[in-house]
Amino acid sequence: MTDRPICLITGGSTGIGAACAILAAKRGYDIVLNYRSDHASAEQTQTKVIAAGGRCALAPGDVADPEDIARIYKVVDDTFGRIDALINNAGIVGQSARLTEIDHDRLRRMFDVNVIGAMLVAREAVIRMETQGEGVVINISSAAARLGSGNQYLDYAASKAAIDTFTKGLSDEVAGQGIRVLSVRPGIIDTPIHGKGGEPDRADRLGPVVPLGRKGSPDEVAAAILWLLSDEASYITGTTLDVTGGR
């Protein structure tokens, strides 16, 4: 076991999740790093976490699969025996499309991962945090939740709007048990998710239209998340923080 607080990060092999893992290790956390399939990138992030002073256990699994979620938490329980923070980051985006081009299979997968999976992962964290009498859950939403992303990622935007509502409801349920629940809405951030949506240059293309005039970095989002995890944010719960450059 360890005296350092334990943070589970889903979708942590690259992008915002990886940046959170490295910064959290620098701030004194040990990490359980979940990823679905990119084992090589997860190992690279694990190496950086260890170099930053943290222990890091890898926990592969698809958050859309309840059995995989159980396996992820078995790593948490067997390796560290507790969880102090959850960064509920795993998510997917589809190819840019209008609603008339989106079929049931895509919608089912989008909501299985981005909404149902996130809720089930949070449920398991809360079960453990309630016995400890404290903990923080950070759900990763998106500026798309309030922008709608019409003609682009309407289904993704709807899934992230659900995350914002879930954040508020869960925060009300568990505040009395000493658990804080928040959501962070990243904007145009330079991560691999744009390539997965078929637009690898999207951050570069849209960065200039952001009020601050540029794209954001995963490290900037991670800094906001780690602040929300900290005691400096101890009186903040049930709210959503935009990290969008003013967009």
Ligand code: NAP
Given for the second form:
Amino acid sequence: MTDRPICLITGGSTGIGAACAILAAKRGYDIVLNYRSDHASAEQTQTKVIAAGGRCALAPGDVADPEDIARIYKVVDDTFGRIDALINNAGIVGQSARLTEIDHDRLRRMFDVNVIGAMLVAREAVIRMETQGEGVVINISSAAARLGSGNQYLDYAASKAAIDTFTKGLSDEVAGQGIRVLSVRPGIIDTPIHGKGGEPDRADRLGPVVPLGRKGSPDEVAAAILWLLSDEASYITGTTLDVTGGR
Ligand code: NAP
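The structure above corresponds to the form predicted alone; please provide the structure of the form predicted in complex with the ligand.
In what comes next, the whole complex appears, and the chain from above leads the way.
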């Protein structure tokens, strides 16, 4: 057990989740780090969290699988015995395609991971936070939720819009139990997700289109998330924060 607050981060092996883990450790959190498949990157992030002064338990698992979610929370419960913050970050994107090219399997997987997985992970956090009488949930949405992403990946955009609506509904449900719930909408951020969607140079290509004239870094998104987790944001719940360079 530990006196430091505990933060569970889903999808923490790379990108925004990894940046959050390292910054959270610097701000005093101990970390439970979930990821699905990239064990080497998860271990590298774990090493950086420990170097930043935090404890870090790895909790591999697919957030689309309820049995894996149970295993993730077993790590939370057995290692730390509480959860103060959830960064509900794990997410996937597909190859650029129009709706007519997107099949049922892709839609199911998109919503199983990005929506149902996020809701089930949040559900387990809230069960524990209600007992504790406090906690913060940050759901990672996307600017795509309001842009729609037609001709790119409207299935992804629709999944993130669902996250914003879920954020508002859950925040209303749990505000009375001392739990804040927010979503953060990153814009064009330089992470491996673009390569997974078949376009590794996407952030470089679109950066100049952003009003601030550049792509964002995972550290810039993590800074916003850690602020929302902090007591400085104690009167903020049920809303979304764009971290998009103005896009
Ligand atoms: P990333 O580097 O690809 O990271 C995604 C993380 O999610 C990885 O740790 C990955 O684990 C994990 N993951 C994927 N599917 C999972 C599953 N089923 N169960 C558990 N973990 C899973 O991408 P990122 O850009 O940091 O994305 C983080 C979040 O930000 C996502 O929700 C994404 O939609 C959102 N976002 C990103 C951008 C952007 O421009 N980068 C913009 C808007 C929103 P493994 O690699 O180990 O499988």
